[in-house]
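Only one chain comes next, encoded as C-alpha cells, the form predicted on its own.
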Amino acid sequence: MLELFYTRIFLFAVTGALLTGYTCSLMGTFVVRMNLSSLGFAMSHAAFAGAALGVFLKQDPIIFALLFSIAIALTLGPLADKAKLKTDVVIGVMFSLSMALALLFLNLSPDTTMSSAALRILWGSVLGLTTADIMYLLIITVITILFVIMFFKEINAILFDRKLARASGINDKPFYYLILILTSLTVAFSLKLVGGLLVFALMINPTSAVYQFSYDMKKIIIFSPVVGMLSCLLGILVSFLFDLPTGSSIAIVCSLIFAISVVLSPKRRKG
C-alpha cells in the first residue's frame, strides 16, 4: 500500500483532487448563495448526458460533456429571463431532459451500459486522470480565482441581491451568465474524478458546511474550497484503503462533514 503513495497515478489523483475540490467548492459558494443548489444537480446531469453521447459516438466523452454543460448554461439564464420563470423551474426542466437523454444514449450504445467508459462517467475514475485532465483542471481553477479577485465587489453585490445590484448600476446579467458558464466548465472537467451523478455533492456540501459557521462572504469563499479539497483528499484515501469508487467516497465524506457542521453549528444553537 505504501508503494502506491509514490506512484504517478497517486500523484495525479492527489493533484486532481485538490484542483477539483477547490474549484467545485468555490463555484459552490455562488450556487448556494444564489439559492441555485439544483444548478449543480442539473449541470452534472447535463455533463453526464453529453458524456453518454460521446460514448455512443465513440468520441472523447469529456468534450461532449463540456459542450452539453455549456449549452445548458447558455440556455438557462436567458430562458429564465425571457420566459419570466424562476431559474429553479427552468433547471428542473433541463435536469429531466438531460437525464432522459443520458439514459437514451447509454441504451443506444451497444454493450456500454456496464462498460468501463459508462462506469467512469457515472462514478468517476481516479486512475483515469491524465496530464491533459490535470491541465484542464488547473486552467479552470486559475480562471475562476481570477474572476473572483477581479470582480469580487460586483459578485458580492449580485450574490446579496441581484435587483439591488442592478439598481446600484451594476449590469448583473453578464456576471450571472458567466457564473453559470464557469459552473458548467467546472462540472465537465470534474467528471473523471467525481463522476456525473455525484459531482453536485462536492459543489454543494462543502459550502453548505462552511455556511453553518459564518455569514461573511469573504470567509465563505476562502474556507469552502479548503473543505472541498479536504473532502476530496479524504475521499480518495478512503477509496484506496477500502477499494471503493472514488466519486462515492468523496460524496460520502463531504456529506459527513456537512452533517457534523450542522450538529456543531453556532447558528443552530442560537435558533
Given for the second form:
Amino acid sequence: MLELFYTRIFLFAVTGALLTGYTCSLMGTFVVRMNLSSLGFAMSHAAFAGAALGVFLKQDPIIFALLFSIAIALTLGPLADKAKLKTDVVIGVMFSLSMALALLFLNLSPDTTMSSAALRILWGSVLGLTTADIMYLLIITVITILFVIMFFKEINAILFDRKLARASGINDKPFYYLILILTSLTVAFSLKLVGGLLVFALMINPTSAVYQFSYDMKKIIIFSPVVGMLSCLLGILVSFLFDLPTGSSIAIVCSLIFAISVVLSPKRRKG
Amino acid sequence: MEKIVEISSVDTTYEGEKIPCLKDITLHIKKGDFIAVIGPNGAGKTTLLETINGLLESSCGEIKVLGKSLKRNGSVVRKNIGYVPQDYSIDELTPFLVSDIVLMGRYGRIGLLNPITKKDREIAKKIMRYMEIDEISKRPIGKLSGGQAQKVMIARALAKEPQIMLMDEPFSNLDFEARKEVSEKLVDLHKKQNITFVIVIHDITSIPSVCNRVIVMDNGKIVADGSREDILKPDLMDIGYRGIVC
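Having seen the form predicted on its own, the form predicted in complex with the partner chain:
Up next: the whole complex, starting with the chain shown before.
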C-alpha cells in the first residue's frame, strides 16, 4: 500500500516535472529573446502576493496566486506601452508592489499555518501535486504548444523585431500581450512543483543553454523545452535520491547544464 | 496617373510632446513615382515615412494609401508596403538566419493562420538571388557586415512584393560599390515592376538616376517639392537648398 503511494507520488512528480519543464522553457525562449528575464521573477512574486491574500481571506492560495499573476500579465503590456517605458522597468515596479502586498497580507493573517502555505508557493512542493494540478499543467502545456504552432510566423517576426513585424502588416500587440499572459499562467501553474523563486531559473537557464549552440530561433524554440524537461527529470531524480528540496535540485541541475553549455559552446571557438 | 498615397493636412506629434514633428503636410504620390526625400537631421524625413505606413499615428488630417484610409486599415495597407528602416535591433548574437528574415517579409501577406507555402519560399529565394545574398542565406544575421545586413533588410521588404517601398537611408551602411549595385537594382525593380519608391537620402549624390521627384523637408515641413531637375539645379542649390540639405 505504501509502495503504491510512493509510486503515485513519483509518477505525479515525473509527469508534473515533464510538463513544467516543457512549458516553462518554451515560454522562456520568448522571455529571453524579448529581454524579459525579470518577468518570471515578478510573476512569481505576484503569485506569492495572491497566495498571501488567499491566506488572509482563508481561501485556496493557489487560486488567488493565479488571479494575481494573470492580473499582472494583463496590466504589464498595456502599462509599458502607455507609460512608454521598457517592459523590464514596469516589471520592476510590479515586483516591488507584489512584495509589498505579500508582506502586508501575511502580516494581516494571524494564522501561521496558513502563512506557511503561502510561503510554500515560493519554494514549491512536489509531494503536494494533485491530479487537478497535473490536469492544469497539461492544459497550459497544450495551450502554449498550440499557440506556438498556430502563430509561429507572427511570434517569430515579433521575436526578431516588434516594429518590423508591425511594418510587415502583423498586428503585434495581441501576440505580445498573449505571450505575457501565457507566461504568467505558466508561472502560476508551475508554482506547486518548483516554487515561485525557482520557476525563474527554469525559464531562463534551458533557453540560455540552447542559445550557446544555435543561431537559429526555430531550433532554440524546439530544443529549449527538451533541455527544460531533462533538467526537471534529473532534478527530481537528484531530489528523490538525496532527499533534497525538488525546486532547488531542479534549479541547480539546469544551472549546471547552462554552465556546461557555456564551456562547450561552439560560438566561442575560432576557425 | 493613379494616386497611391494621399496625405491631406497631416500633423504627426510624438506622444507626450506638444510640438508636432510633421506640420500640415499635404502630399500626393502617384503610382510609379520614384521620390527622394532630403533634408537636414531632424527635418521629419523618418517621421514622414512612418506616418505613411501608419507606424506613427497622425494627430490630425487624413491619409489614404492605396485608396484605403490608413486609420481604419493600417495592418491591411502595411501588407502592401515594403519598409526598410534606418535602425534595427541586430546584435552579434541575434538568433535568426538570413533566409528566415527574408521569408518574414511575406508573413503579413500570408495572413493569420495560413501556412507558409512552397511559393512563399520560392519568392524569398528568388529575392535573395536577386539581391545576391543567396550564398549567405544560412548565416546568422548578427555575423554579417553592415552592408550585407542592409541588403538582407531590403530583400525582406521586397519579399512582400510591395506596391510601395519606403526606404530610410538605404545606402547608409553600404560602401561605394555596394551602393551603386543596390541603387541599380532598385532602378531595375522600379522599371520592371513599377514599384513606387519613397527614399530618404542624406547624401544627394546617391539619389538614383531614375528619381523623378525630390522633396525637401525642414523643421517638419515640406519646403520644396518638384522634379529632380528643378530641385537639384546648381543655382537653386546655391541659393537656398544647399544650406538645408548639407
